[in-house]
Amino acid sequence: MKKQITALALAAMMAAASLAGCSSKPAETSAPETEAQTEAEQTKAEEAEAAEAENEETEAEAEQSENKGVLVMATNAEFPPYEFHDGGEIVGIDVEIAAAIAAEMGMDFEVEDIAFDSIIPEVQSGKADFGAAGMTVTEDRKQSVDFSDSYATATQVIIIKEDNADIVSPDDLEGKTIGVQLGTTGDIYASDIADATIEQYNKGFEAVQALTQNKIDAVIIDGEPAKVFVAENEGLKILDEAFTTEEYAICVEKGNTELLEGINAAIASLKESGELQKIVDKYITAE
């Protein structure tokens, strides 16, 4: 009987040991499986978060592009090399500088070609954001618009026919018939010449044509366009002595401080980087 009890006890102990051994195995293997599962879920969550952030960034960029403002520049594209027609495009120093300014400000850019004397009224009315057309800062113009920092120094010069011995300096313009482009500083300054007859033309080359046809004695115009006109028309020359020296700037609606500050900051950046000078050098080569 004791042997039987002892045998049963041993069997029970062996069964208990066996059950204990079996129950310990899942505990050993479940931990690594749970850890791996957690890492996988975390990785998926991070990937989903990154994808969502990327989508939001793309949407923001698209929205920014859609909402990108447009700066409209008013000019008179009859003033090479500052602005002129090249095929179907309006190009030149002012155009490229204005486009670079718009890019610095994160905005798109458009050009509107109008008569020179309509530029300031167009800016005043808000139809154009700014004017750039080889425009000199004068006290009279400052009454109507605000001006940016200067981006170029220019001279007004005198064009005459090569065989004209009567005009050798600005002082000799007294009593003469002088052609100018309407609304330009040449037009403004010529009015101060004593006893002179001033003939106004809508475009600079029209004044030069009048000179070649002996309708006028001289033309007062910016130095760079003058070089172009003289090169294109035989028998003309530029007097050595300049008529005036002046600064070119961009005009904006009076009181538009935000735009003016943005333009000035862009001009400063373009000067510092050398980009502004590169644009000028593209159109005006050193003599």
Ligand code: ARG
The other form holds:
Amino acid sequence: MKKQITALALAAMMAAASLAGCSSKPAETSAPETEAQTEAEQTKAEEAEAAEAENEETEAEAEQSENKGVLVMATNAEFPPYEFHDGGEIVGIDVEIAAAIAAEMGMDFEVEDIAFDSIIPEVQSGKADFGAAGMTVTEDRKQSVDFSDSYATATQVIIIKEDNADIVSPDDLEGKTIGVQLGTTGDIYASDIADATIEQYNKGFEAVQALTQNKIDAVIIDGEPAKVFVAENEGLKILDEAFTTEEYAICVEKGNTELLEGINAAIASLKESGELQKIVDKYITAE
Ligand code: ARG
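Same protein, different state: after the form predicted alone, show the form predicted in complex with this ligand.
Entire complex below, previous chain first.
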């Protein structure tokens, strides 16, 4: 009984398939088809159906990406080796960590390159999902955004001209002209130095350029980018004594615990697997 129904159903299906095939064919070929022909028609129909289903899937996927499948990372790609332009691409430690986090969370991600002091507002407004920019955790910023667990320890250092015998320790910055990147912790610390004149630049390397041109006496900036800038420019050195020690973390909109927990879980697993260290080692060679 079961067999018979199956056979009948199959026959009906074949008839339907051949009918569908006939309707699109010119009249003169409407003679009874051979079995091979019918089979070929059927395979074609199946293939078309499968292709259509696949199409629908991609559409659905695309739609999902638009909605919640893509994490938007806000950064300021003027901060090697954490984020910088390499040809047409934005690369660096933060970019790779963010990509790994997104992958761990099963999401795509894209990078939005904006001014450093726009990152927190962008995250607060929800235009970006998170900020990853070698951003130091500070009490002040904690009022505006939530921070992930730290993924790096950093320092603020002082860059001066190699032949400057006047500045040997951070205390010597009193009364000097100091260049910083606008809105960074270097900017904040500089503003505490007595009688100092602060020159704020949009990009860290612009401050370094001003130093090479003797327009300013020193630059306060994060240790790793300082090393890159000093290596790229002749006649500069970094003071041995660092200014501060800080922690870098990723920021999210206040109260977005779901994303924050996802990011923290991903950071933990990247630390444990050694992947995080691998990324760092790719960009920072141990001295
Ligand atoms: N760590 C410093 C801060 O949080 C500087 C970060 C600058 N980052 C950048 N991508 N430009 O203020």
